[in-house]
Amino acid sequence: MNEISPEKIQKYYHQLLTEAEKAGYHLNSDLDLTLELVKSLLTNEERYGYQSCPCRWASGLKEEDRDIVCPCDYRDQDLAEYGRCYCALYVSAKATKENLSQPIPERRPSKEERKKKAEKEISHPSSLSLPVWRCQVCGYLCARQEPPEVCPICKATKDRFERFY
């Protein structure tokens, strides 16, 4: 494996922070940190062909891991009861140095409980496993456990969205 250049580094950390800010979504200020993180998608998008969370185990087969490719499915109900992701490559506003520097429980499933998930959801198609929220001002539809803190589309703020379905 190839020595990632501190070059591609910056360039992909300020591609990261551009589109993070055009969501609504913040990156760590702490820069070290962060710049470490980039490293590692970068690295782990090299070894696997895709960019797995620099925290968590990667099995190396996209479709198991789809869930925690960056930003992982858990960023944003992380963001909402902690103040930060997993890794810690994405917070909240209102991120506090205490809430940053506190760890967070793993909210990923085994992988068990994934592939029992995967055959529910197969063999019950029509069943959502998730909430459906919907943006009162563009319409923006997403499911997950949690509206996210901004609409990607709209910049509306999370008190803006509805229980949809």
The other form holds:
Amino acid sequence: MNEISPEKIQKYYHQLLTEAEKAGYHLNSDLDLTLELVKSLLTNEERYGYQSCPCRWASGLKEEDRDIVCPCDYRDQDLAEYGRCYCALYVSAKATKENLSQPIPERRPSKEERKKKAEKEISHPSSLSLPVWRCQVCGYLCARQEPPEVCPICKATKDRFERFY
Amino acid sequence: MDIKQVEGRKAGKLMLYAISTCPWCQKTKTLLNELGVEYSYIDVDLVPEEEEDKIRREVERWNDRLSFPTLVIDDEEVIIGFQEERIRQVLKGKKQ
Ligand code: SF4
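Mind sharing the form predicted together with its partner chain? What's above is the form predicted on its own.
Below: every chain and molecule of the assembly, starting with the one above.
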């Protein structure tokens, strides 16, 4: 595997930082940790073709790993409950030292549980004139024929939307 | 299977399941190195595809969330996540 160059890591770190702050998110100020995580995201991008969560076991199949492509579907819930995401790349403005020194539980459902959830989502009888789509990263809702190419709030890609109603 | 051995002072049987890109797993390795204990580890994301199922079942026996780092001590105690104090405490009690 190619080592990612320090320049590339710095550059991507600054890009993530700018995007995060613009959208009301914060990166961890522990720079050693944050730069390690940024490097791992770039490593995973080279390895799998997408930025799979550095702290989780990727399957290598985009279809199965969609929920853990960074930012993962679990980030916002963990920020609310624990003041940080699972890897602690993202932290809430109120995060304390305690939030960051102890690990938090894995929220991602098991493979079997994920499969069940996906099956449940297939049929949506609806009396609305348009389907409602939900961004699984940030919760943004919109009623239109198709989800947008990118989420206008958090910039997640179209494939992160689920049919909500 | 690609299990790596790290030499050191004997403090029971230590098996660490890790992810190569995870800084918390790295911190666990660094702590064990610093404590100078003998341990084994495997980066599960680097195992060949045909061995993935076997290693997945092995980790799930100890940690059904399949999260990392998972440190198994003497085939009985499990420490999930980088819990520095707890690792220090448990290994302190294992001087031989
Ligand atoms: S948001 Fe945090 S926990 Fe989720 S994929 Fe990114 S680094 Fe991992």
